[in-house]
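Starting off, we have a lone chain in the form predicted alone, written out as structure tokens.
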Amino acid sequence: MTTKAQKTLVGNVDSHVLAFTIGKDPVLDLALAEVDCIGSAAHVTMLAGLDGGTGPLFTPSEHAAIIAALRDIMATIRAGKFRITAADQDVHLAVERMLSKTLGPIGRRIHTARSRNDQVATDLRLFAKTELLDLLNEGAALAAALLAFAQRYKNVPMVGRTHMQPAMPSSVGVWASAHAESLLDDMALAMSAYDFNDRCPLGSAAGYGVPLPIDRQLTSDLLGFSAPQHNVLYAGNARGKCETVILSACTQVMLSLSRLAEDLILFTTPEMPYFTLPAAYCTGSSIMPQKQNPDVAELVRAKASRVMGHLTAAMGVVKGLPSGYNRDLQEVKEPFMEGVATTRACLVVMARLVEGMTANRKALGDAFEAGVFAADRALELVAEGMPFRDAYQQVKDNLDALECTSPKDAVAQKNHLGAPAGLDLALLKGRVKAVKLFARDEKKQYYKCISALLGTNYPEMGA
């Protein structure tokens, strides 16, 4: 078998091996290109204040030149002209190549005291930082849409179901705000994932530190992290683990979205036409002219399984790794990015679906039949002094004698905390506001740090 070696910055590699080992990085890493430049800016800024024994590793003019060159590369990225070649292998060497081409020896010194291991770990955490903040805003928007729907139809009676069978009187307000509260709990998990992610691994190098007095606290501060990842080995070992924490939060979001989607599919059928979806968010049939299909909800239901699969794939890669860097971790990048992107896309489309949805009061009212009031009747007998189990049996023995009473009256009688007439939608709206404020403040602080680092107004950068 003949082989052909290809020259790279880290040695000559057989072309087939090179193609196999780089995998999809030249494509996936395009999403990390801008944050790779930002991480390099922080690293060089730190090195510029470091005395290598014969003076600073980078003079003020060299430091300024590198920052300017990194800004130029970022402009190239935003223009869609940035490319990662097979010889580059990944975004890190592509950026280094461009710096070296522009700045010569100065660019070739940028990799001092770091490894691609801590570079990619830092890139992924910077990438995840803004992705999670955007996800929080999108989750809050959907929760707000559900709460607006709940407010609009707060006291409209709706049959509550267990085992998908008619159970007890409830309301549209309870149904919609239940899904909103589920999402708000998911946003709390996403905020916890954000806190987990908010540690800087830069400076851990290959996982064992470097024999130079680098300032890891400084690079962490420059990049807007809350703190450095302390232990240099764990800083590397946490790669993969961090992605699974974020994917776990995404999976919880998708579980909530899938159950909401399932409800919308069921409650828009001709047999249970409780809600009407906006026509623009439904699709037709190629053969049946009358069809308006809930494809958005169906796809969200399916995509929940895909995100769960991404989490399982990532955990499967990480679970058996020994300490230190292993190339297996490259296989976590794609499911991580796809899982986050899918979750965000589903949040956005479901918010629009809910915003355009209406409730059909007549259909909701027509769904009530006498049996729905059985439990309420048993509790009326309890209020008159009968033991509950006796009341239960009496109602059960006389189901044919039950009458269909006023659904509105039944709903109004349930006024305890969280019940149809005891909903505190203002409390839940306050939680939505808190999520939005958290995302706004964190993003504002991050942009402030990066603006100072790059010497420009980030993220606009003069655009």
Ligand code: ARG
Given for the second form:
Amino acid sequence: MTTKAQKTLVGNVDSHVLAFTIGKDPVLDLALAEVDCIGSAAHVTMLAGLDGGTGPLFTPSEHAAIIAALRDIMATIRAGKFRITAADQDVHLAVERMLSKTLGPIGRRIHTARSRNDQVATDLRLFAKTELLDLLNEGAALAAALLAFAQRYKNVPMVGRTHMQPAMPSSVGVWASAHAESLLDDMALAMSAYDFNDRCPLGSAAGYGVPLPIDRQLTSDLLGFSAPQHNVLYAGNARGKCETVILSACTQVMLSLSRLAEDLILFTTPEMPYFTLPAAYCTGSSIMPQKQNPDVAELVRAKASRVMGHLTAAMGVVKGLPSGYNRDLQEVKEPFMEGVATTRACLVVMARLVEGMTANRKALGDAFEAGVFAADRALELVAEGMPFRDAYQQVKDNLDALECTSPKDAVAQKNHLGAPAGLDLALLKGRVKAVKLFARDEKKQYYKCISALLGTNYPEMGA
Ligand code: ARG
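What I would like now is the form predicted together with this ligand, since the data block earlier showed the form predicted alone; can you produce it?
Below is the whole assembly, all chains and molecules, this chain first.
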């Protein structure tokens, strides 16, 4: 059964089919609206310098009028008044509709030598660029909060566990900075995803180039990318791949956060009350008046699974796709955007949780029992000349004779690289700083390019 056909810029489509094929694009694409205008600005600037055979494709005044119209659309977007209709299908045609309305015949020429396929690929990369820079800052902030906690309680003894069983003397400094270092490694993955993303697909058109001498290096430079994505077919095929690379980095962040969350849930139980979470970050129970629940950590733990799911969903769409654009790729948009947004939200909330958290020296000390010192005792015998296996056996045969000696002394004796008394927190703080500087410099560079392109101070735009 067919329903009424709806007129679109690219043909008349049955309205049910149209609703099905556009999916959530009219909503999701709102997040791409501003970068879509920026991509168009670069494209028309490049076209303006191009001899279309009978002279430039756009005269200087036409070019200026298009840039001004794009700036106006950006103002409409920021005012929350930009709409993507079903007939538009997506942001690209919505922007073209608005441009044609203000500019008349000039607007009808802006889609020269490009396709929505390279527009959406470019939009997603520009969107990802600033998202990743913000994520890097947020990750650095959480790592800094963990390092401040590590510094504050650096030498406070804490039972180190394996199999969740008491194992060896350790410290709060080791616990907190282990989580910080894990996140810093994840930030390195995010920076490498950033680099992967930093190539301009624009000008690949439908994936096979155009018979016009377009300048892809210029559009790449105008948009502040490090280089054009070289091969036109790969420029399109890298859509989806780029998102999965970024979601992989997000997944590593979430795996780190889920372990931190799990530790916090365990180490704030009455049985292991080592840390106290800020009261405002816990919720109570509707029936049990005594409850202070670690909901934030629990939700972060659960959201890690969701981000893993987003990665799997995105990879599933990409796997086995034939070369060239396929509409399947549209389905990567939602898991990609949600995965990045969830990761960022978790980083932000966890930083605040850690900033307000305190360690309970007494409970941490009370957790020590003689068994925790067994391995250290065996190593003491080794220092006296006994082979380790003999020392191990002797301690094992005399576990009852073990004493709960001073946790503080035990921690102080482990002074080799990375051990409780050999932690180089300054080294890790240096890595935090490097991440922040990278994000700051890249953002500055990007804003500089876009400001020049739009002829205004971006991102403020005179607001
Ligand atoms: N909304 C589409 C997407 O996300 C834009 C590209 C449409 N291209 C096409 N050939 N139908 O993939």
